[in-house]
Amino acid sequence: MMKLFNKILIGVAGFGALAGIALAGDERVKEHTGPSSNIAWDVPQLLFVLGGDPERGKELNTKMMCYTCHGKEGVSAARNWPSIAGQKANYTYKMLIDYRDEKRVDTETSSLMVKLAKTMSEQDMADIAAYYASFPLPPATRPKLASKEAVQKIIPLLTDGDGKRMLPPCFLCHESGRSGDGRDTPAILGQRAEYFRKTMQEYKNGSRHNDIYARMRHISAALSNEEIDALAQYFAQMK
């Protein structure tokens, strides 16, 4: 119980401090005006996403050719495209809204998603999010981004965080990687290691900026490239 309490304290302190840093004048944050996302997770919004139709989402996956990048059942065959099988519907829905609203225009692949999302209704988004959420998480893979020693070394970051760097435990929000919190923190277990690394590097350099309160931007900036590689490998290979 005490260990859990300490985790929560680290998480609250870390997020509070990170938000304070952003307000104090992080140049990357200043470059992007307006909120990181236009999503407001009130009860009607949560119920709307919860009511998504996975059968219609399956049809959309084929009709809109989502499967060409993300797979017929949400497991991507490409290293730099995310697997979204088993992903929380809220998170997938939020990403589509962010693409539509051009909160994610950081890379060439993002620009493709922006164009696609602008053709979708919010019902389409909820339905396809429900479809991908209906599957189990992707199977484990064996990437070669980090040594076994490096992976073991980052375990304390997952469970305890790092108070000196104001880093909350990864598991505080991502819950062992199998799910996220009740709203829009993603599941990351089984995620493509190369995509995980790419995402963290985009947060680290500020090119991706749709994270609420700039949390992931500041967390990734505090991590070394070696730690990011080790985290990517850990989550990709865990079952």
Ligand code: HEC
The other form holds:
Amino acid sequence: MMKLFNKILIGVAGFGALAGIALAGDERVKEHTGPSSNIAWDVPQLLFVLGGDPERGKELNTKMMCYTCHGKEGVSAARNWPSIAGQKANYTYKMLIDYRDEKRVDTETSSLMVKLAKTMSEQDMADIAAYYASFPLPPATRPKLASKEAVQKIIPLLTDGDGKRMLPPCFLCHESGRSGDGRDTPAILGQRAEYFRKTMQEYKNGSRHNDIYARMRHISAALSNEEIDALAQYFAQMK
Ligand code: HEC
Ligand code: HEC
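Please supply the coordinates for the form predicted together with the ligand, as a counterpart to the form predicted on its own shown previously.
Below is the whole assembly, all chains and molecules, this chain first.
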């Protein structure tokens, strides 16, 4: 217990230091004007998403044909497209709002989602988020992005982070790869490895910049490409 607590403290201290870098100007992270997202997770906002109707979400999924790309039951049809099964409703909702508000707009394939999100009401978004949250997380797969040795090497990053690079442990926020903290941290377990790699690279080069406080931009910028591949492999193959 104490050990875990210490780890969390170290993680929080590490994250505080990260925020410090952001203030001082982290040259690895591209600046963007305006807030990274218009979402504020206050109580009314949390209650609104919590009230999403999965039955209506199911009908919308059929009508809007989300399943043609994200797959039946949320396991994506293409390897570099995201699976959204079992995802925390808050995160799915935030992504749809960010696409609608053109906060997640500069990546290669985001325009597909921007166009769709602009046709949705906030109630539609909450309902569809509740529908996808009702599925289990995607099943484990065996992609071939990294060797066994490379995967072994990134294990300490999950639980301890790396103080020298001011990297907080992944599990500080993404508990065991599942949904994590109560607000906006996504589940990453079972995510398509190719999409995982792509989105981490997009945080790293700043084309994805809808993460509040630039948390994932700072973290990705401190990781090597080999580490990103190994992390993508790890989360895809774990169960
Ligand atoms: C034509 C294919 C297509 C359709 C139809 C589609 N999506 Fe997407 N979706 C994508 C792609 C590709 C991405 C990744 C885009 C990017 O790089 O930002 C994505 C991203 C997302 C994300 C972000 C996932 C994450 O892990 O960050 C969510 C949530 C999402 N879509 C929900 C939906 C919903 C709900 C619908 C139906 C209303 C839908 N999508 C319809 C292709 C599609
Ligand atoms: C300080 C908390 C925190 C830590 C530590 C953290 N993450 Fe994240 N992560 C987040 C948040 C919050 C988001 C959602 C950001 C957004 O809105 O785009 C996220 C998003 C992601 C995504 C995108 C998921 C998707 O479906 O598009 C991936 C992949 C990811 N994190 C991997 C990692 C890995 C790997 C580590 C460890 C090296 C890590 N994260 C450490 C908070 C964290």
